[in-house]
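The data below hold one chain only, encoded as structure tokens and taken in the form predicted on its own.
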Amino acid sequence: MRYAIVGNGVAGINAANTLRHRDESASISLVSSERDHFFSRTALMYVACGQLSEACVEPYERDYYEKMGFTRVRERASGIDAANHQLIFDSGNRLEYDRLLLACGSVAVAPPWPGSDIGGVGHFVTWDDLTWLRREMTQAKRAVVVGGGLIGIEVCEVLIQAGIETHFLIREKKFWPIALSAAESDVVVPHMKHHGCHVHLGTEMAEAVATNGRLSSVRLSDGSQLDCDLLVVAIGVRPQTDWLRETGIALDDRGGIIVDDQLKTNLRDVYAAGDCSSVVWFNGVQRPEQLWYTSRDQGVVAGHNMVGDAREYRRGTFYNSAKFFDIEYTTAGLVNFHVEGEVDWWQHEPGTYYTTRITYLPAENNRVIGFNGLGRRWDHSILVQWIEERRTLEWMLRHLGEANFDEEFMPRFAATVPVEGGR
């Protein structure tokens, strides 16, 4: 059996591992123009900061592909000849397959304003972006980062550590509103400023201005200008599927590849997994998930189905974690999905940036459906378990310390805010 996988990321490598464990004699080709070795994309910032080497973000030894019998194909895919089971490359070469997995990931959303193609303007999503940013940082004096999400704040941290004056432009009135409440944003934003980041809330870009072909300033929507010689655009990512639009494959309105419960596309023997796949969410909406752990899980499911195992992909309870400079962030469940009838229990520990927000449903005996925590370190697996066990808010507050795994000298969590309408 000949398996081809477009994409050498977390979905692709987990699919390849699954295929090899299920079929020892199969031909498995991993197609990628980005890099020879699988790497942890979420760790790119640490390479940019110089805290980790390039090899440090590679989870496998560099002879792993040879040991597993994987064939690397350093080509850029440009189309699919579905009738003849062939993958088409920019070079004109073709690769025959019996089963094909599309795990081609995401690309940065292009900025909508003029000047996005001048020197000194770029993104921070791919390995090429890392190379670009490291080169630009050697000469940059003043940078602007646009976009109020995780990639944006990571880039700000990288630039500030490099000693570059950094301005963070956020269109919304608070930082990362799809994930944080106004009160949580009010904790994070002053912390960014404390670290030397110039945060501009409610501020929109209008144009990147060049002098002699290089970035010299940015013009804002209010007409004002900021001088800068580096602009990093972090306004989101989208599925990297433009190359598939003439193949007959079904795409959703975001460009995600529409798949069924077994991650099959509408093309025979073609599957999709990871950032580029459009799956059904808990509320019935079909769209890409674009998270590391869901990409990992989808890769495993796709691998099983490609060898004939009947496995369904079911999105588990949502969880994620990150850092805002040195503020830990943990989320689990439906804390940011605006479920009808939800209420938040909220506590901010005085004199710290430790906050806890628990979302629950009073109409269902105060059943907990979500959790957000800043500052403290939480074990998301325990939080997910409690949410799935349908624990009440009162029960969770009594036991929450069991999910806290801070160092021994950290004061243990204690709930001090009463439950509104508690029982």
Second form
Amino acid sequence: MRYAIVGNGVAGINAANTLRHRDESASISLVSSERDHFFSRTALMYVACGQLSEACVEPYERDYYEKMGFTRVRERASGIDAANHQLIFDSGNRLEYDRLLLACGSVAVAPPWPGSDIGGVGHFVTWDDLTWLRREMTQAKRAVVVGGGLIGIEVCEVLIQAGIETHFLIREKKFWPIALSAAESDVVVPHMKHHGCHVHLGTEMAEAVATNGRLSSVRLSDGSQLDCDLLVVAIGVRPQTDWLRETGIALDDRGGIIVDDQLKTNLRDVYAAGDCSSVVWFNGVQRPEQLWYTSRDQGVVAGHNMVGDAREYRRGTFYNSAKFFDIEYTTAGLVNFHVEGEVDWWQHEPGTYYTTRITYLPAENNRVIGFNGLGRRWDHSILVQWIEERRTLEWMLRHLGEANFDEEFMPRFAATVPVEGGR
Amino acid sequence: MQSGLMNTFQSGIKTRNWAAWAIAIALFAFYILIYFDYALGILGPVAERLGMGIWTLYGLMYTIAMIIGGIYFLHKHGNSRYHQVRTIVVVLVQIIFAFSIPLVMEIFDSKGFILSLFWPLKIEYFYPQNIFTYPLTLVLYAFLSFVIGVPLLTYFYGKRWYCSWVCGCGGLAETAGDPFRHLSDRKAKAWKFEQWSIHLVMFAAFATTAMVIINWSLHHTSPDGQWITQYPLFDSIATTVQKGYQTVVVAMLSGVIGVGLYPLMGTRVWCRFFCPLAAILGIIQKLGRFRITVKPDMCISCGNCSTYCEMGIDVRQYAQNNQSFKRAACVGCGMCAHVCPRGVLRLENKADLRESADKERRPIVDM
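For comparison with the form predicted on its own, kindly provide the form predicted in complex with the partner chain.
Following is the full complex, with the preceding chain placed first.
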């Protein structure tokens, strides 16, 4: 069997591992123009600031591909000839396959305003972006970061650490409203400011202005001007599927490759996994899941299906984690989904940035549907289990200590805010 | 939580530049002057002029290095309660038990005894000709702490109670050595080497001690007051082995190489590859309660845990495979858990499974 995998990221390498595990003699080719070694993309910020070296973010030792018998193809895929089972490259070369996995990930969303292509403007998604940012950081004095999401805040942290005056433009009135409440944003934003980040809420970009071909300032939606010599655009990522437009593969309206529950595309013997694939979410919506561990799981499931194991990919209760400077963040279940009749139980421990929010439904005997925690560490797997077991708010508050995952000697969590209505 | 670690790889001295080599060479030279002063006689006179013995001078310098290093460490990682408590304890143990009490004992004209060291790290504590010069209480302390205290504490809390909370070697690594913790080799080959080397030294410690004890028991006092034996050949072999262990393991491996390699191979070269006590504690740890629990499906494979593990454990391999784990080498410094940006790891020694985050072992609790 000849397996070809486009993409050397977490979905691709996990599919390759699974294939090798299931088929010792298979020919497995990993196609990537980005880098020869699998690396943790989520750790790019740590390389940028010098907390990790480039080698540190490679999860496997350097001889891994040889040891596992993976062939690396340093090419850029540009199309598929599905009828002839061939992958087509930019160079004109072709690679024959019996089964093909598309695990080509995401690209940064290009900004809608003028001036996105001038020197000093870039993203922070790929290995090349890392190289670019590190070079820019050596001379930048004042930077602007656009986009109030996770990559944005990570870039801010890196730039501030390097001693660069950093302005963080957030379109919304609060930070990351898709996941945080107003009160949670009001914990995170002062923390960012405390670290020296100039946060501009409710501020949009209008234009990046160049002088002699290099960025010199940005113009904002309110007409004001901000001088800067570095602009990082982090307004999101989208599936890297432009190269597949002509192949007849089915894409959703976000550009994600539509797959069935065995991660098969509409093309024969072609599968998709990771950021580029569009799967059915827990709530029935078809869209990409751009998360590290879902990509890994999809890679494994795709690998099994490619050898014929018939595994289904099922996404359970949502969970995730992140970190805003020093504040760790854990979420599980339906948070900010605006479920009808939902109520929040909320506790902010005085003198700390530890907050806990539990979303529940009074109409269903106070059944808990979601959890958001800042500052403290929580074992999401226990929270997910409780949400799936349809536990009540009262029960959850009694047992919450068991889901706590803080370091030893941390003051223990105690729910002190009463449940409304005293049930 | 790890702002103290940012810039690590931008610092030359932390990434084996010329200054790191210079420090390594200076440390090598210093330790040779200390351990081989009986032959070289350079530092001894200096210490004498300062009014103290060479080992008191060394102890004083060591303690000062740990105090300054401890302050530096807390400045870097003091946002963690675990690190606060652990660092204060390990520095206080050094000041009180390793330095002050032996010094006071010597002032009162008895031999100094370090309560925070145990056989076989302090191998002469089981040498009869040495230990029987102490009062009976200390003889019992040395024996019972090794036979009962050390194994029990290790069974319940892991070797960390000693290696990163009490031990002076570990204490220096955890404080003054902190800037170099990421230099430990985390390759699988290094782990293989470690498994061989540390158990070899452990065997050497057992064998040497056994020979010294047997040789001692074969001696008796002759009518004219001489300490003699009927087995002169065995006596000369045992004495040679004892001297060899002292030179190779104690002087070279724990001193010269152990500390000298800090800036080049990380801070735990001695503890990880050679310390015979660590080897014994590691075996007990594998049988005991202490473990590192991994929160499932949350690891992003960033590598902070593996990078900052001073024992060179590739923690990431466990974390990304959702495996809670026990490793003989782990000294429970807690840095892997501390630096994890997703809070995936936790040090645990609880037996109560209701309290444990070890999900597989957690029973369904009452409704």
